[in-house]
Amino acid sequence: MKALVLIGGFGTRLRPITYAVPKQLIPLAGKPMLYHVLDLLPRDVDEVVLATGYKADEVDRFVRAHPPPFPVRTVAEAEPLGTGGGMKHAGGGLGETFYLLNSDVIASADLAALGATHRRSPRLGTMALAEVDDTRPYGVAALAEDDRITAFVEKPPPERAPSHWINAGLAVWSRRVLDRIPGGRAVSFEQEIVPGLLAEGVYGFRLRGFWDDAGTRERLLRSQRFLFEAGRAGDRHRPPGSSGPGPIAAAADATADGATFGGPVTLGRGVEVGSGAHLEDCVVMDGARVGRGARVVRSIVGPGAIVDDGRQVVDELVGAASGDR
């Protein structure tokens, strides 16, 4: 069993952070988002293929320097190919069935159970579905009594949705689906390919517990709170001389003498937090500096960014260039 992880998109909703780093490498609870996604995979997966696009070289360098617990290879696309085009481009060498994961999904999903459900009966695909109140941003599944997916409705208002179960970005597919994807152009797998597959047997797998598409500041920080609460944080190091309840996941060389932490916080490598600063519900990435007496709340401070002494940063994305938010 292999897994194909889609790492495309420009992360526009997280700019200016994503001018410097792909969103999949933004750390949450002390570990890059991508690695939290890989943590969902069963340990009997033979290989993970990363279908990369934007800042592909950075992703490749990072996984080589910090190997995940699976053999990993990256397949970069020269131009954006969409989800289907990315699958077609990177799908060589996949087995008869494979996991397909979006790289910005944070969830409490049991993918071993998803795989077992897929193998239990003949079917072309099994798609994890998450239940949401607001269906407008998503593709919504129409479901038969046996959870067979009969249709997808794109972004319906809740009162017109056939259900409240949406495509969760986690699935198991037969390799045959790759033959349905045209090569040499951008293809949306969800919109162009999946509707034509439903008649051949595509079923839903209903997720319970936490799920989020961590593509915005608010969702990233909500996902970080879940990861801490679920005990899925990385290094829980607390910088010497700091105080406050936290929780905190800090790199070993991060400093914060005299600073206070009032909620879930991640501090990257080489981060410096000045005395009297207060951090709460935030991420401060590698090489960033938070000045004396500054306050950072519900925000993400990008790599190498500087928060000046006494500055109040609330509900912001702070990039390395002065004034980027």
Contents of the next structure:
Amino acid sequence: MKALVLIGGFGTRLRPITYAVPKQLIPLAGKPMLYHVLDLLPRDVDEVVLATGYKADEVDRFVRAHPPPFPVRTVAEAEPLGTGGGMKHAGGGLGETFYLLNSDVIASADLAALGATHRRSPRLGTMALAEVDDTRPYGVAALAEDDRITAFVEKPPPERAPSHWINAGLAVWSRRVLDRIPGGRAVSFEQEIVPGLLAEGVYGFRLRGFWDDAGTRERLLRSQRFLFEAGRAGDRHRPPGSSGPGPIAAAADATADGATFGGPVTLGRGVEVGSGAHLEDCVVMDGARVGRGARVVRSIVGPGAIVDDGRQVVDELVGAASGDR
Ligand code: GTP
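Given the form predicted on its own, state the structure of the form predicted in complex with guanosine-5'-triphosphate.
To see the whole picture, the full complex is given below, headed by that same chain.
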């Protein structure tokens, strides 16, 4: 089977970081978000197609420099086509059924089991569903006893949400769905297409473990905590001369002599953390500098950004001053 990964969004909720870098390349627990998503795929997937758009060249360069464990092809959109338009545009050659993944989902999910469930009975699609308290930002499914989806409502007000089971952004679809998406314009797959597919057999696959949409600062950092706890961190290097419980995943050339780490931290390549600085629950991206005695908590420091000596950064997204807009 092949997998189609949607990676063309603007990542507006993570600005200004996403002015400089697509959100899927933000490292969590020492590994870019996109690579944590690809880790979910069964090893027998024979090709991953990345439907790119915003900062497509950067994604392309990155996957060439750091090849994932699957053959990867990128198909870039000249204009944003939305999730459905992106599927239509990039979906040629996907085979009879394919995985469809959002590229900002951090989860404990067995996608081989999702694929097996899909093959168990004739159907058009099987969507992984996560159970959440606040359904407002998501597409919400109503389910029959056999987990057939009987209604799907995108971002309903709480009183109109048919359940607490939401679209987890991980699914298997028959390629026939691509014929149902109009070409040549932006289309939201979830809003415009999915409700019209239900009559042909779309089933839910209920996830039981951790799931999050890592598209906001808070949720991205919560996902990072989960990845460390689950033993799914990337590079676990700890800069010499630093102390504190961490956990920490730092690039080999990051320096932090005399700094302390009070919680989960990722340090990208070339990061310099000054003596006496304290970091917890944060991501500091490539080439950023955290000054002496600064304190960075529950924050993301973007590539090349500078936190001045002694500055307190709490619950912030810090971009480079020049901004790359
Ligand atoms: P926000 O702007 O912060 O909402 O983030 P986003 O742009 O990523 O939007 P959202 O989280 O709703 O997108 C869900 C998934 O679809 C993500 O994996 C996006 O990268 C992807 N996506 C959103 N819009 C497009 C698009 O126009 N084309 C493609 N190829 N993918 C898209």
